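Only one chain is given next, in structure tokens, and it is the form predicted on its own.
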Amino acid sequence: MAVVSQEASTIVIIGATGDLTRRLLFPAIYRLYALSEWPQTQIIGYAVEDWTQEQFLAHIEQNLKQFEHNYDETVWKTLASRISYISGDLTAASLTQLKSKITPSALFYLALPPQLFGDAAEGLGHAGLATETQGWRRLVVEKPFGWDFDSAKALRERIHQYWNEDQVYRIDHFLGKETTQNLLVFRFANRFLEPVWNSNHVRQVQITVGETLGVEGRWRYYDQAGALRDMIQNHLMQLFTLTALDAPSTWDAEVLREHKVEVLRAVRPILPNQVDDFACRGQYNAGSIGGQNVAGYLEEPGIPQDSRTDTFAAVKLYVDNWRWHGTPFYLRSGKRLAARYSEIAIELRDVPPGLFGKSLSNWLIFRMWPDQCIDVVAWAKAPGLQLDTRQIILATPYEKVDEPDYTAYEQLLMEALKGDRAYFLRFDEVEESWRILTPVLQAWSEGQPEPYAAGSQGPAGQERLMIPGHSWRTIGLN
């Protein structure tokens, strides 16, 4: 957990009446406050709803009772004394009313629909709220950062009219997850890993984020986005770069982010005529999950009957640098799959088969869900008179029962208030990621995704991405 200066500051949540604020931001702030981790930071909610402060506080309290299992009214009352509410739109004239309410150091969190990010950044800047005189000013932007390469570049240009890049914090909550951060620590704090962390020893890397949920009321956004935009371009690309990057010489935000960008720049381009060999898309039909029948995507409320939206996406990437040349990285994510299951799985190359009569390979697995654990799949002698082998799993849960459990948003809110940008995205990370996936997006503008049954492993076509001898790990049964 970051150590935050005790300097007084203000966090302004723009879009404070929305879903992100009620489900994630205020529960995170509440838990930090209950743990005495929240600094001397006042909170201002800002939204278009013409509410009184009492109405806003009642709204937040009601949702805390729903989403926070350890809700304590005494804690809430003391936290509520730090919260105020201002009604207004995204014009500079309206945002100017924040000037007299905030401290010299202030963070503006855009909890808004993505199409409003540029308007909000420009409105704040035009109102003079981006200017740093006696303190710092920071802008937190949620994903998605653009819709494709061109829109991401256009958004960056709009933001940079008033905000310097070092003031901008592009948040991807996967970077706040304990498993994600532990990937870096485990890699670079253990000397025995570095000699084998390359294509000489690593046969393949699989990154899987599987969901059992459907669109869950998000159809307006999701039917325009799909799995490639919603998950692969941001969340899984971040896991990919952290797995593939070279060891930084020092723990510095810019050094770390430069190493991530170097990975993306080294990714082999996917040519238009190769998309089917490097990417697969699917769309779920009706099926059964956990013994319950569920509808197909086209039967979901609000979804057009001719929708070609991908609810499953998989890509194969090659990093053409000295460390990884020849090793495939497979990334996949989908909705209505067999299990909610997330992992980064690294397979080492087989040992020579002559010694034990068969090929044996090891896996190093970083599990993110349902448990946070590191597994080493190894081999040992099977009991008995014969010299035979059997697979063993060395499992290491790295959270203890008595340790505090911080959510991703708690971690990242504290990092943003501290001013540590290591776990936030730089503009060129975003644009390089879009560049890699642009040929896939263009190809998928035509045709239809492959159907797959809800509750399954996903579309059969994902297997065509695998090179001979490789196969996808089973979701939820590993």
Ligand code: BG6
The other form holds:
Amino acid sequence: MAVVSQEASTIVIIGATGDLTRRLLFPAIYRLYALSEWPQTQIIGYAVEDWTQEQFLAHIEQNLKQFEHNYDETVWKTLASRISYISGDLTAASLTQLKSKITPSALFYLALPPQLFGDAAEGLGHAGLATETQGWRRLVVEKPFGWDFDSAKALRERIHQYWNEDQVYRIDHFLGKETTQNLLVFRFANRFLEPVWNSNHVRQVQITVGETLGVEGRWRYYDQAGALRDMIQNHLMQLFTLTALDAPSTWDAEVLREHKVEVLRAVRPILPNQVDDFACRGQYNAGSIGGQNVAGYLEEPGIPQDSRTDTFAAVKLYVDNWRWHGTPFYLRSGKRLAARYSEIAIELRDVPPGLFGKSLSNWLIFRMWPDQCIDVVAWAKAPGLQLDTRQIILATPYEKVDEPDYTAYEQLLMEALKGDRAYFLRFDEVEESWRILTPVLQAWSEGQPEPYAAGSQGPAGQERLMIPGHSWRTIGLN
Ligand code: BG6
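Same protein, different condition: the form predicted on its own was shown, now please give the form predicted in complex with 6-O-phosphono-beta-D-glucopyranose.
Below is the whole assembly, all chains and molecules, this chain first.
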């Protein structure tokens, strides 16, 4: 795998006064720096706010104190000496200011609202900042990439006026999570899984990302996006492709991404008249989570009274290839559910019932939250005089207590600086994912989401996606 070269480089955060920068990017940079992992990279914050350098540094420092438990004044002081701030907008005329401030190799991180990605990429390109002369130039674009199939294509075209596909790093922070990366390692580094990793042996796959949080002040974005765009189209589709892909021959970004796209291409289209059988949406009402009363979505500040936004979305996908034909993949995610709980759960088919007189199946669980763990749910003899079975869990938490654990943003910032694109999305992945979900988005432009109580398992209607004999796992129960 690539290592970060020791040449000097610059990271320019465009949108440096925003939420993503203060909550996730600077804490990630700070931690990498504190762990002596941060390379020879200077940091430039760029945003429209007419702030001085001191104001910007004070803002970052104040947020680090809030978000970083191990905040250390001395570490911050040395890191701060590498940070500068430039105020400007997204026009080429203004972005040109950066030219004399950056090193030949530079990474531009668009920490902006999605509707500004195109303007920023164009402005940078027009200012000549995308041109690689003596070093590399890279562009990191956050999700969602486009709003649907057509707008994603239009955004790609705007970006590609100045940037080659090789320079574009479409980030999905779920690809920086340990459990996501372990999906590949555990699957392909262990021989015993491959023989059963197909529809002959796998009965169903359930991917759940449940949250207890609501919209947390992001209503402007969230009310336009909804759960399908915010979570399923990107994060859950990524978990799905990594679960379903065939083994790549090498750890090469292009090979890996080609295999992911192959999975997406094989997904059976959801026909417009089948949307209700393949997708379900919900919106939370008032309820209670962990003993705390919480307001309904429509009562959240800023949310229009007649909003039809989905705060819960579930889809069923079939992969019509040799490996997976006949195995349903169920994906769901929602806000204000019973628990913060995320997992990829794979159920194997029953063993023949003759021997034990009952149906017995195994689950293999890759859990992301509340702990990072792989559980094998198996059967063993119940101790005693009878020959009886009972369920056991072979639990394998894979992090040791004293190991440093890196957040997704730490992992991905380092990958982008190294120039390793394996954990970034190629355009055709994004495109295929929008293609799969477009009929659902179109159907959901009308009608209403089904209400569910905050603190519950989500809307009852999600059950209609399940084929006979399947039922959703309980969110929050290991
Ligand atoms: C973001 C979504 O991409 O992922 C948020 O926009 C969501 O709505 C978040 O809460 C979940 O990520 P994590 O890492 O906190 O599980």
